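Read the single chain below, which is given as structure tokens and is the form predicted alone.
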Amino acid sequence: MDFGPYLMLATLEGAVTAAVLALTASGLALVFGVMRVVNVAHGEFFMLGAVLAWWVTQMLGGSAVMGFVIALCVVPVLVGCLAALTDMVILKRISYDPERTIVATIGILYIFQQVTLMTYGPDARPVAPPFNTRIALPWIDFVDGRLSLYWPWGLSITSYKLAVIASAGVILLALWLVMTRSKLGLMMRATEQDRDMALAFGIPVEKVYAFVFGLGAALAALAAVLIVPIQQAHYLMGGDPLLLSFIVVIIGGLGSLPGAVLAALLIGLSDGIISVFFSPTLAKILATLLVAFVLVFRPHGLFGVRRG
């Protein structure tokens, strides 16, 4: 079998991870950029949204289409308002002191963790997807010095993978629309820029903050909804988004949109490439180095910038 047609499956497959972990980090990347808050249980808001997609779609029964559909709708709504709630009664009463919130959202983080352990349970379990078909790969290739295309036996993508991919790429585009293109994001770009002066120009900060931490919760949540149907909802899986998420802001340059969106096709991409050739372990300690390398000769980032 030519290396062409693996190469291009593996491709795919990183497309996936990549969708999904940038999503999640343009959450990260959101509340620090306006808030400067290292959120710590980002992790733990993807992965009740897993959870949350889980129980929607098992309360409601019946047709997969109709109850994932509800389950995507809903379920980031509900862990957005959750965590602008979460912002109001404890970040917003420490005054988002760089110390405290660190300390503060571990906390949550374990508060979450433990109430899903109790309520959901420890055990593993899926979501259907609302289709699931597969899909044969072609390949091109010079057969007789002629342009030549062919299915290379057993290899081929399921349609919702693909549909993640094309649904990451839509919502990544409207946050962009929202953040250069909208009043609000001017209001958030303002806040970003100087508290103060957006204070001092009548901008509700404080409201703003909390729709911020928000919508950075929604978005992993909405990822998490997306991939539950390809991977399980269980209490832990926060934990490696969490830290892909760290490693592709640090990457991209903290509370960078532009950097985690690339930062996290590179991750994804390198991920999905090296786990098919080599082995996942490989391809997180190569993550790993990549950091220590930015650290290094670009500590603010692929796209960051210095401050102060």
Contents of the next structure:
Amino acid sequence: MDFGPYLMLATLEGAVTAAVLALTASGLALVFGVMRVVNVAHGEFFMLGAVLAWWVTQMLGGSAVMGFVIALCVVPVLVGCLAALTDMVILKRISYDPERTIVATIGILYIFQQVTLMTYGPDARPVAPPFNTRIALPWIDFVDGRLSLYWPWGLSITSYKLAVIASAGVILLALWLVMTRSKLGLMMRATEQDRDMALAFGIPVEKVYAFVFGLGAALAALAAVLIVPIQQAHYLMGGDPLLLSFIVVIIGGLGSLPGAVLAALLIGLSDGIISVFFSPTLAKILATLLVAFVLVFRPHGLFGVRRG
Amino acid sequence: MLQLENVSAGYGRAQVLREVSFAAKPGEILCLAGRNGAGKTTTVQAIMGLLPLMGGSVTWKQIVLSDLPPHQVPRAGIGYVPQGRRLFGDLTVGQNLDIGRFTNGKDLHALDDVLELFPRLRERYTQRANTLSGGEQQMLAMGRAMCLRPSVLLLDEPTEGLQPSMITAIRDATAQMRDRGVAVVLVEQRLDAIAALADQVALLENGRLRAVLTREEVAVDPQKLAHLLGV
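Now the other one: the form predicted in complex with the partner chain, given that the block above is the form predicted alone.
Next comes the full complex, and the chain you just saw is listed first.
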């Protein structure tokens, strides 16, 4: 395959990574932005999403489409409720103190991970995609002095991967609409800006915190349900999304949703392209180096706001 | 009547207020006066439930405000204009006013009243709050609290750092709230404002209530208040 089609293939693979990463990182950015909590357990909510998706599809059996659709609707709600409960039982009791919440979420990480190992086991298990047609992609080349369209061998993508990209776009658009056009979004943004003033105007800040922690986890679980037909569910799968989400959130600007989405595109696409042309390890090394540069030269990230 | 009885409060283990008691009546303005660090802002924050009480109680119409979670205090009809305005700067004027209406079921008349009182806010309705001038921000802080249709209004130095025309507008709005039967607690350091607006003056010193003066006492002997304030 020529360089052009190969680059297009790498870009599409990167777009799938970017889509899933944008969802996961948006959850982390939302939690940090509103609550000022660094949620080290965020990757485990991703893992729980994938494992529960496997469990739901196995339990229902029958049609792959039906099982997957039910998992897509139910699993994020289950994980979100579990996260909200975690917030009320643990984080609220330590008054959302920044240092103590980091230690607490590390503890939560190990609890979820080990309980999953004890119940689900150490195996990686697949979930059947609801549809998986391979779509050949065309390429335009300059032949004999004119443009011609042709289908290079190997230049293709599955319909499911395209659906993952489109779904992530729709979910992020819905999240943006909730944040900017709804009363709930207004409450979250007010709480983010000044917790005490939010209280002074009747906003139940503790309920907002529980909701936001649940929503952040639900977004991670949603990303996991979307990716599990491609990646398989495993009890240690939360590490990479957590690392990449932190990278994205730092580059995008702590707590900034638009920043997280743009940085996810940057990191996801570069990860896809570098992984295809060189190696996945080099992609991670470059992403981490980028974080180092951002921290040195623009500590509040691309879209972050300096806070007093 | 808003009643504070033996209220003690502070920050962490540091106690600032010590057994402060006073009452603010509907249709009256009670000025909280005192030097810097006397505990005026702490008193207001304690009323709002933003600081936990170390002792005593705050009641309004048989409701013990100090027993309520902080977000329930505004639902009891307590409006708050904090020192330094503390607007939601990234939100628009309209969104700030909407937040003020959360507790009264989005009362449209409340919004109309505020926009009538402060027409400048109508002009700036879709503008972000942190792009307004200082005076406009103060109008918005007042308007946000008035959107709540409060029965008690707590104003913490609302004219601090404003130009004279804005000071007049804010004082007029304060007097208008009093005339509507609202119990107003006004934290103020300016003697002219105190003399013009106050029905009572509660004087704080080192976290304790030193004296409560009536309007008549202030009018008869303004030097006494000046002396007590140390100006």
